[in-house]
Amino acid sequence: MDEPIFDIAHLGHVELLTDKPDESLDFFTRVLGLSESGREGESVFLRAFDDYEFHTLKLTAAPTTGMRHVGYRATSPQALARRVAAIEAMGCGLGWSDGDLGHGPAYRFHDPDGHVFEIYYETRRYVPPPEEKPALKNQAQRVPNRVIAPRRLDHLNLLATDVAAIRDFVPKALGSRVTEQIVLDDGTVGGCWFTVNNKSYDVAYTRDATGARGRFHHVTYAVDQREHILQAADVFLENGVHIETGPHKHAVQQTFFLYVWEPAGNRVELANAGARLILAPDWQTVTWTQTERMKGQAWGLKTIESFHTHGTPPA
């Protein structure tokens, strides 16, 4: 196998569209429970109460909805100009642009389905105000008084049209690991699980049944215990949240996992992946075949059909 590339540290955050700005930043804040960092033009700038940097998630205003980009943040500065370079021998490279509110120069390309990816190494860390300073100093922020309290970003899932051609690109340009994938009987390539670290997943593709192109799934924040979940689908149900399947326990990766619609209509996952780590250095892709999937998910709740259907923007 190849050996394993770690210049990029972590997923870093996540631009979402929203047609309902105010609706959705108030579900953001009040009812999921971030908190907000900044604003800068359309923009608001959110962070869960662990998350070190500046944000995790930008909401920005617009007439439609998905995702516009996604950050990943780099090992060093040498890292950063090595995946630059990894990626511009592939011929997908966008150019730099000068960062953000909440970071430096980001390098941005574009994967095969049409999803903005940018690479960023100089970063703003999070310095709470006195009210938000935390007992711990080894954490980023005082836990919020919120019934729903997400300690971070944990990932993302994006549909794509050909998952195989993703499954082939992004570990080239990220230095990513394939650590979960589904296969059909055909062939076909359903889903794809990757990882630049030692999480079990940062970002996974599925493919779009509808055919589309450069479509958003879900973007997904981590609480402390199962228990959190169960306590945010009570929230989620007295504030008229859709609630669209859950809470119940993934077979692929095994994660706790609730899935909502905010106002806009893009999909929000609450998650709890427990302790799962990959820790080895040569992990082998767990494979699951279209048999194994139709069983539903790890305690037989069939998967919904709108998971296969529903992306923003609407397609």
The other form holds:
Number of protein chains: 4
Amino acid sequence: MDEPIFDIAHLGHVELLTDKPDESLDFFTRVLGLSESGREGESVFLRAFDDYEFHTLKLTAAPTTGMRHVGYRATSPQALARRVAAIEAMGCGLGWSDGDLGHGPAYRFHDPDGHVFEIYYETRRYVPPPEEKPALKNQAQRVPNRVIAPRRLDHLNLLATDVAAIRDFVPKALGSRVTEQIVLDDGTVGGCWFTVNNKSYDVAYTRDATGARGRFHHVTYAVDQREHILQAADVFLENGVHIETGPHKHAVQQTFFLYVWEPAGNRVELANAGARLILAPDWQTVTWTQTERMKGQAWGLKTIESFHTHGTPPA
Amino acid sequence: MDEPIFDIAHLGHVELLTDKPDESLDFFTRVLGLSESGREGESVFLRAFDDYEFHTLKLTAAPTTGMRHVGYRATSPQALARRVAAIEAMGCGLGWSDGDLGHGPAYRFHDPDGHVFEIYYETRRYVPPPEEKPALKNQAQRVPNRVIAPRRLDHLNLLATDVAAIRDFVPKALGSRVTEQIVLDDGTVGGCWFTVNNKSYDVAYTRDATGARGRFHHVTYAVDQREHILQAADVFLENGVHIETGPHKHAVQQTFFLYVWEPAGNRVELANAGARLILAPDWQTVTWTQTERMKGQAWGLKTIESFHTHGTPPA
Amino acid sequence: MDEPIFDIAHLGHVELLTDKPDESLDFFTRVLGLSESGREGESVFLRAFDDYEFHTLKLTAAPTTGMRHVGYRATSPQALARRVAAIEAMGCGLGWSDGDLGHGPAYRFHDPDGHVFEIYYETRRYVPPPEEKPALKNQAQRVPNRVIAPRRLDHLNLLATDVAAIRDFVPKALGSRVTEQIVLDDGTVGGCWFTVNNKSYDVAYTRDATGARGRFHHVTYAVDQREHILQAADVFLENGVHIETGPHKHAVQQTFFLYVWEPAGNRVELANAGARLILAPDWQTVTWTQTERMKGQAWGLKTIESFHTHGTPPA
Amino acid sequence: MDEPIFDIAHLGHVELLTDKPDESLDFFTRVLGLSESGREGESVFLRAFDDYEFHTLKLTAAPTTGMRHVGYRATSPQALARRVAAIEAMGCGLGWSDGDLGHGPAYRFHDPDGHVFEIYYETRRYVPPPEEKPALKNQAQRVPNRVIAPRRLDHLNLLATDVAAIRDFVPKALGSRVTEQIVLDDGTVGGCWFTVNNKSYDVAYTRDATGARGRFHHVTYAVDQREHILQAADVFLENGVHIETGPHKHAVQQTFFLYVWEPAGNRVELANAGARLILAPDWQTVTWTQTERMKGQAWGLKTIESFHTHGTPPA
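How about the form predicted together with a further copy of the same chain, since we already have the form predicted on its own?
Let's see the whole complex now, leading with the same chain.
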């Protein structure tokens, strides 16, 4: 029996593109409660209050929207080298980059749908300035005095034309496990959830009904309690943010969720997973059927139509 | 640089002794919301609704109280073999046991304070009978219709005369990381928190002021939300359970907690960690000073005196 | 300026009919967490743990479903006499009844849509048997050890063909205030919320699109926290209860809600109003337009179609 | 049987004195989440986001701390006249004032311990400027985007040398009911809770152990959920606010509470009462004995010593 792979530690950051940079930045900081830790070129580096790295969201002004790349941090330099070797052997490597404000050298590759990933080990820890020193030293930064103040980056969701191909690819590239999936009646894979650690997922893929390639579905930040998501809904309402669906509980992965669109159209989720973790080293993939998915979310909410069609950039 | 060790997947179970077996069982099932999955000899096997294994608590009738052993599950057979070799080399091995109702062969060893550990890979997954089948298939069992219904085993806390020795021992034996510790003004280690995975800790050790060896401090089950702990406090109150301290938030590890004593005197905690996880593969141990600890818990609650003296069995 | 009327203290009880008495009783006790305080004839008397009266729900076996009557308690014998005189003058009185297990003499009348009301002063306080004595003496009964354990009866909702007529009637009969209302573009009243005390409403009326008369929409029990409603949703899911809509927050009255159907088809709501109260003695009715209502609930959930059509008995 | 009195609608406002006006104002706005609605002379007028009146807290710079006066709103002009007549007959009247920025003419009187009360009917409703217009029109103001954002003023607590005298006085003056009280073994009244409406209390008195007269114990704002109080504790911690005790649940009145001291030393509470209301028009006073009170708060927290000694101004 092959041993599980522990080469990748966690999802590190997502680079999002926005064609409304000022409004997007206002949303992510004033409304969503992220903090700015730096700027470089067209990009602003953002993080949640307990993200230990310099940034988990790189917001980049661009002529369009969507995701430019996603970064994962390796568990050690040796682990990084093993992954690079494996990925090069898979033939999808793009080579090394020098990194940026937030981390050191990163090896880039693309998934079968064209999304760009990078893996790195050397990182820059966030060091709070005096006014951001937290009262409790086991926390990266003070809790912002805003209703919405997510603790950390949680996961992202990408669209792909062939999710079955992705299901083969991601475990090979990152050493991820497939924790849950949706297999439709015609045998195609409707969605797939992956994790490299004890979180129930760090990336999910769902089928892009439009046939477009390389699109982005959403990025998710985690809050500590479900009640915080209910409070967040009021803040979104008061600030004129488009609430797409929720709050409700997903049947898949059981996450309590709320989806909104930031001003440029990128979808953002707040989520709480309760105490649910994937601890079993031999976790058996949970497979949902088409019939089961038609029941809607956990408590019966029907999946909103735009959830299947809206991605960024627009198709 | 040495790579981190990923040989142990998670804390598996704790065997607690009780000299009031009927009352203890009533507490753990009717009040604390655990379910019985089997019995053998003097032991009843219990679990929380989303524990994937057959049991996480083995409750054994005995002339005394305290912990008989704690079990950890390895990430693979190969990983188990590596740990056994390492532990044998450390000279603290006790040899193999056949396992019990809940798991296969286990290798036993003792820590420097005399607590017995076992590590195993082969396990028995809980298979719910029809009336316990959950509505959502990604969950081990139905949610019990009780106010207190913890999701899973979280961690345990042991007392030791020499916590510094333990701080050296546990990472070597299990591959754990030290996430937080208390170092007193005289240089002695007052407490130490360890993890083998992304949880902030799965075992903690604190100094036994009585000088006794091998004693048990508490076992903790995790609930999904802090509000569930507030509700639990009412249930304990209505059922005449001794509430020792809480609900409040720990400064160390920031866990929201509530401590009670089950009828035989073993301490039990309910806890919620919010979305806090240890994701950094190179997490830097947080060290609390004596002065910092004298501030009490996060919001100022003073540590109750019995917390330093009450362990099982009585000293 | 006329003074406000304080003759009616609060909503007292609702008598619901069920053609599936065993299943309905199982739902209201085992699932919804009400307690039985007595039986008489075809009726079982039920209450929430902090309802101070003998019952707040009278569940009566019958060939059909719906509401047989609703009871309000007066603030004094004198106040009761004033209301009776006023109602008799309005020409809708039905005369006195002897009361039942739960209260003394009651004066009955009907609203313009044919629903039967009664008002009474003499009541029977719930006296807990020893095993139901609460730990805190300022509470009527122990908190049941069930996930769903509402604190008290909150309000009911009735269907009516002419809500404008109701809007005139209820304040005259009970001394209620109209706290909120929906006025459609054609000038008809789509819904109306009334209160006799500081609660934001104790009865609401909405238009019966079917043209039937005297129908029942739902009865609501209040829980202490919004999180309790999220937990309740899981219990309903695990027990196969039809969840109609929610959890979500109403725009009207801002109540956090969850609607289910009990086995016989009567709609039941769990709700939490937070700290919202109507304290102003001269509260100004809030009027919602058709356009505003088309935005859906507070966070955008569209009102489910069955909410407009499903009432009991079936039309 | 005398009818209950409904002449007073609700607690209206509290005027607090501070000898650190800038720091106190910063606390009440930036930390506690109140909004400023006006200034006059040495006073700043503050309110919670769903307080319907112009102000509920009048913060006045002064050489000392404590409460200058408390205001209650009558249910009608006629009711106000009845109360004034009753109070004048009691011999404790102080005469009419012209009111201030927030309300019209008020009749002033003092309680037996020297605290100054006023009652008024004419009030000034808060009218939000455009940027404070709430998304939901049944709310006074937008929810502030701060972690702590109480919904409304809840109650106050005053110290008195002779609480038994107060217990006689308040119902006569305001028409209040005594919902709970503490009667010590020597027959003296240790504490007394009063309400004029369905809230479980709007003013409480506890014995001033120092023998001083006319002192202030605390003012309380209500938040919607208990979880909001847990979040508030973190904000107080991060902002260096002195947390005196809590969060915990009171045995008396069952309120979930958190006490802090604002910079000038006045005690402030955040509280949540869940769905608990006093609906019975003939509520029977709950009397706690000395023995019962020695058990501490609901879940066992001992009452902190400063709670018995710290009042403002200092004794």
